[in-house]
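Next up: just one chain, as structure tokens, the form predicted alone.
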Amino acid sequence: MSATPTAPMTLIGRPGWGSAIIELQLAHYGLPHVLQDSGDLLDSEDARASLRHLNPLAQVPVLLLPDGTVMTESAAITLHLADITQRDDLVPGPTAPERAAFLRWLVFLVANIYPTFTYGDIPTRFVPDETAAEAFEQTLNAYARKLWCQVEGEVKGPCFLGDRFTALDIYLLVMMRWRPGKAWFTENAPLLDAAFTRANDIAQSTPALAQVMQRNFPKG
């Protein structure tokens, strides 16, 4: 039994960015929402300044709940959406055998791999010297590849946790389009590559998700 909210939420984000992870979940659940473009938070100080009153880090996604509550952090939002819909199709419930693995790898993705994009998108924000920043970026990207190889060893296939499609597959569907790039996964992480393909097939065959994918990744 679900308890789907009727008042719309507002998702602040940017096409192709991390907000796509939450947009796909909102579409999956059929939750009413409106989209608000954050602007380019990497290149525009105005965009960052306008978002800081909601998220001092000036990062997306930011989800405004109907009562005005501000939510950030995609893992927290993922768990909250499952709670308010009272559904367990994307987030295994407390007694599900996949629950522990789901929570472990959800936190791993957001706590370990996701920051490599945050720090690597513009390394000079964190390492001002350009020569040092270049070395930092190379080291960071190598570390990210090492982390992905660790995740590769945990894929149960055909989806990440096995037969069951979960929010983890949505994370892969978005994050594997970023560095180190799809070609790297095909060559170095075949299990993740297969899980990505499976998740993409599911998304493209589900009209609500296919629409979100087209908006965020029009080039495929």
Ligand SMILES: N[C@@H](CCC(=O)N[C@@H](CS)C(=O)NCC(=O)O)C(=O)O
Contents of the next structure:
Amino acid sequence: MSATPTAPMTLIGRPGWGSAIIELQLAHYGLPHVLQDSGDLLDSEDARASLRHLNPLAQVPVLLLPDGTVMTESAAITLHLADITQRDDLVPGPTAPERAAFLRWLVFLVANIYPTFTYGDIPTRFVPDETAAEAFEQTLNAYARKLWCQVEGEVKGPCFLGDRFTALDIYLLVMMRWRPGKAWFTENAPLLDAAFTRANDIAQSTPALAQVMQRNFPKG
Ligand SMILES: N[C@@H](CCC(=O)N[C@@H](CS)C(=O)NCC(=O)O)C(=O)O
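If the one shown is the form predicted alone, what is the structure of the form predicted in complex with this ligand?
Time for the whole complex; same chain goes first.
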């Protein structure tokens, strides 16, 4: 039997943002949690200022553990939730055949693809000159598409790692709604597109996940 902690955690985030990746996992595991809206971190200095004492990068997700420990970084949180629940249904365990690929692509998604959103959301934060920022944004978006094409070559189908649904599929479910947009995936990355559809079907047919999807992506 797995030991599931009962004291609530606090997930700080924003509907549709990366906090959805963690909210879906908390719901999947049935872990008690409360949600706290970060405000629009891209638009509001007040929102950024009030988050910085927890995460100096002023990014979400931020997860406050029952003992007050602050966790940031979705991949670290993903691994931690599997640890504390002692479950291996979203994170293949150490001896599972999918383990190495899981770790590789989990880190790839957060270390390579996620930063393209950080830099691309407001390019002038990193390249102040408007003209240069425009060129930077184009190069960055092309680079992001190249990264997704690399991921496409690794999708086993029907889920990312084959038959089993893992936390990687939860990442796809959220990140593939962002740039370059669903239509691009349909046209250029059919395996990812199919994995997304599969993950979406699984989420929609699991009441706890369907509720989180609806809260984060009310438009579907
Ligand atoms: N490496 C972090 C990235 C988190 C991240 O970039 N979150 C976005 C929301 S999806 C954010 O808070 N952006 C605000 C900003 O970068 O100013 C993770 O994996 O959790």
